[in-house]
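Presented as structure tokens, the chain that follows is alone, the form predicted alone.
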Amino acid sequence: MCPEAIREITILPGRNKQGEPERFDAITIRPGETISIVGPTGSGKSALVNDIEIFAQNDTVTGRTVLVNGRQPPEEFVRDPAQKPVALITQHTKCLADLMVREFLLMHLRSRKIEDETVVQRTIDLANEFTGEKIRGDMKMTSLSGGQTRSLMVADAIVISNTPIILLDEVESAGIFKGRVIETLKRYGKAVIFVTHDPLVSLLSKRRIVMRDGSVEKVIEPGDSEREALDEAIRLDDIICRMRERIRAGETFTAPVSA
């Protein structure tokens, strides 16, 4: 039997550092909804993303409960890797495996029972659209940088996996372009969860959950309040890019990099 579709996932509150209660009755994500968690080095940003990932049942640390649509999710979203859909992609992801992208890439192929090969360049190509560092399929998974590796698991999630929820742990950090990244995610569907510093991310975000002493201390739902401050994040990120991939291609800077 199929598993249900995801129309949402909520989350219950459980409690801080001291033990007391969290202040929030309940947050909702449904799919195509983008949003950051921000706040301090230490502030449980990573536990709740945590909690989201294995659906907890007050059976983590944090005593949080997530649900999907409004239940205890399915047994086999927990327990079956095939059927799990939530994929975590961190800044430290890294692949132990000394096979070539195409061969990592046709595996996980296979594991979904997924017979359409041409789906692994479709993969490469999109993944090829988040790094300025082109992606072979011929090329070993342990010869990428961070950002292709991390840029290559965003697609495979996207494509491959095709989890209706996506969180990433602090991957702007990795040398991808942040907003193709988002359009993208938020063009097939996806509800994204970022852990974030970035200013850029947080402002591209439909909502910002503020986490301090393990708990979550507000919810903020700008709308088009931020808008002038988002075109100043783009304008400012857009001129980071281009020093960024000039600097690679070896070029000297006699000049300031305008807009």
Ligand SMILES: Nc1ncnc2c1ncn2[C@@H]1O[C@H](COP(=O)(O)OP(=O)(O)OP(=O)(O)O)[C@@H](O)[C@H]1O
Second form
Amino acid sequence: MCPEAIREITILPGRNKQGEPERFDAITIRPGETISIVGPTGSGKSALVNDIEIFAQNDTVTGRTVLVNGRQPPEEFVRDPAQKPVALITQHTKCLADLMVREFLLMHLRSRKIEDETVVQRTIDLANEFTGEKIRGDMKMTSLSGGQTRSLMVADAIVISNTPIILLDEVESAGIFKGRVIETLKRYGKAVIFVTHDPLVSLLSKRRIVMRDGSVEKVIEPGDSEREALDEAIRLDDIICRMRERIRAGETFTAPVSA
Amino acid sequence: MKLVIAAGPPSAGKTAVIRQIIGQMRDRLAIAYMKIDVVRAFEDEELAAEFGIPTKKIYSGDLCPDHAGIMVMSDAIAWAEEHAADLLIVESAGLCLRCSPYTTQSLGIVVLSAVSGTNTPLKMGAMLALADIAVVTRIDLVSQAEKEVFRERIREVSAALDIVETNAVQGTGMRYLLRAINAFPEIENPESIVLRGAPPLGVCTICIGKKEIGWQQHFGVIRKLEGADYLYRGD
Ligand SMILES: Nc1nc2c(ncn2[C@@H]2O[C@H](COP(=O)(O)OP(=O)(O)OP(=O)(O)O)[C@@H](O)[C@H]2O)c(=O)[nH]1
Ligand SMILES: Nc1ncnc2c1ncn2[C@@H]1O[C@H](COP(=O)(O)OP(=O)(O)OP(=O)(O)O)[C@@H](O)[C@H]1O
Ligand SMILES: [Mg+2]
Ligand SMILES: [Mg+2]
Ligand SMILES: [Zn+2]
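With the form predicted alone done, generate the form predicted together with the ligand in the same format.
Below is the whole assembly, all chains and molecules, this chain first.
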């Protein structure tokens, strides 16, 4: 579908909030990679993914430049949704479309010029793997919960938009099985960039970009050195998940919780 | 001098978009700004304070703001030229969805908010159909899928319309709008500027103050409830 295959995306430095130059040379992202963007609130995490989403050309607040395969990307990459290689699931997704889930997905198919309508059900099925609250095609988009909406948007980005790069701004913030989302994204060979405050999501990524004051402070590539911390994060996350489900179900915790 | 006319529903982000245009072009161009609103507007004071440019506002009161705009447009062009402006930006309140404020020799920009509901583009009629560029704001608040669905809706109304998606507060995506303004020709002859669309017939006895209800009380353009579909449509 894309006029040229994406081999890599390169982020070139801009300026921090004080206007001082950023201190990295270039950050290169390739298909199949997972990267997390971490940092305090207001440090510029969303601004960074927004730069990637619109392939900034020194024309955003950050002054960064984003290249595709080493060059300025063709205009269709930014302007033609059917050719755009990135899908961004924003931090504030609240779907306001006055449509049923099925109609909404059908409209999206139409804008992507996809004929095969079975894709709609496949998208809904995948979304239902990400969330505990079942989504049906005849539900109103506006009646979906936050977790359902995000699950559907992630599934939509994978199945319908089918972009090689997916940007997720705080996927963990709603009732969504983040472990399963990450697994699925890896299975589909997507390059995934997570903006996150979540230790598990951060540790599951191969690289970590640390933001401060509007600029990239450092890029950490831990390799296997954080294996123990990751195992611990998985164990704790599992406990928290089960506690959450039990709390939702109205249970009490009088006996000790085991891992 | 170039003329840009921006319209769109209340709070769509017209001023936010115009702020970005002014902020990014004022190094190279002298810009003047006029707001046409119905009862109250503050943009003229805000933009004058922020950018130190000549600004003006007019209130249309009981008149359709687009009609009012057309009435004063040639004076406005003369006013901006007195200030040696290279670019006059007119922001219309755009409340009347039957009319559209765009003229010949101007770049017509319609501003829509991506969170205003999927059917909004279908409801906007001439304001959308007669524009040159649609600027979709609040793109920061919707997902890729919603963006695409919204875009598809705009295309249903006008397949050829150039669409620019932006977070108007941050100015993302503005490069395409700026490029269109840069490429747009100057006003050739102010005397020959005309309204692009034929405005709908707006005259009936209600317009002139008769308040009785029921079509039997009125003459001019009247309609009954039965079969009250379009009696007349402009372009
Ligand atoms: N998040 C977000 N907010 C926006 C965007 N565009 C505009 N806003 C905000 O929406 C509000 C209304 O924007 P305005 O630019 O004043 O809208 P307008 O169309 O000029 O409104 P009127 O002239 O009063 O009809 C402001 O608080 C803007 O900051 C956008 O792209 N994203
Ligand atoms: N390099 C920069 N130069 C100037 N302003 C910047 C820069 N980076 C970010 N900003 C601005 O700082 C503000 C906060 O940034 P942003 O929303 O990206 O933070 P965040 O890390 O995503 O925060 P949160 O965790 O709360 O979502 C935004 O208004 C953004 O435009
Ligand atoms: Mg953020
Ligand atoms: Mg305004
Ligand atoms: Zn009117």
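Numbering follows the first chain given and starts at 1. All values derive from a computational prediction rather than experimental measurement. Heads up, when I say rigid core I mean the largest set of C-alphas that superpose within 1.5 Å between the two forms.
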Using a rigid core alignment, state whether the CA of R248 is displaced by 2 Å or more between the two forms.
-> yes
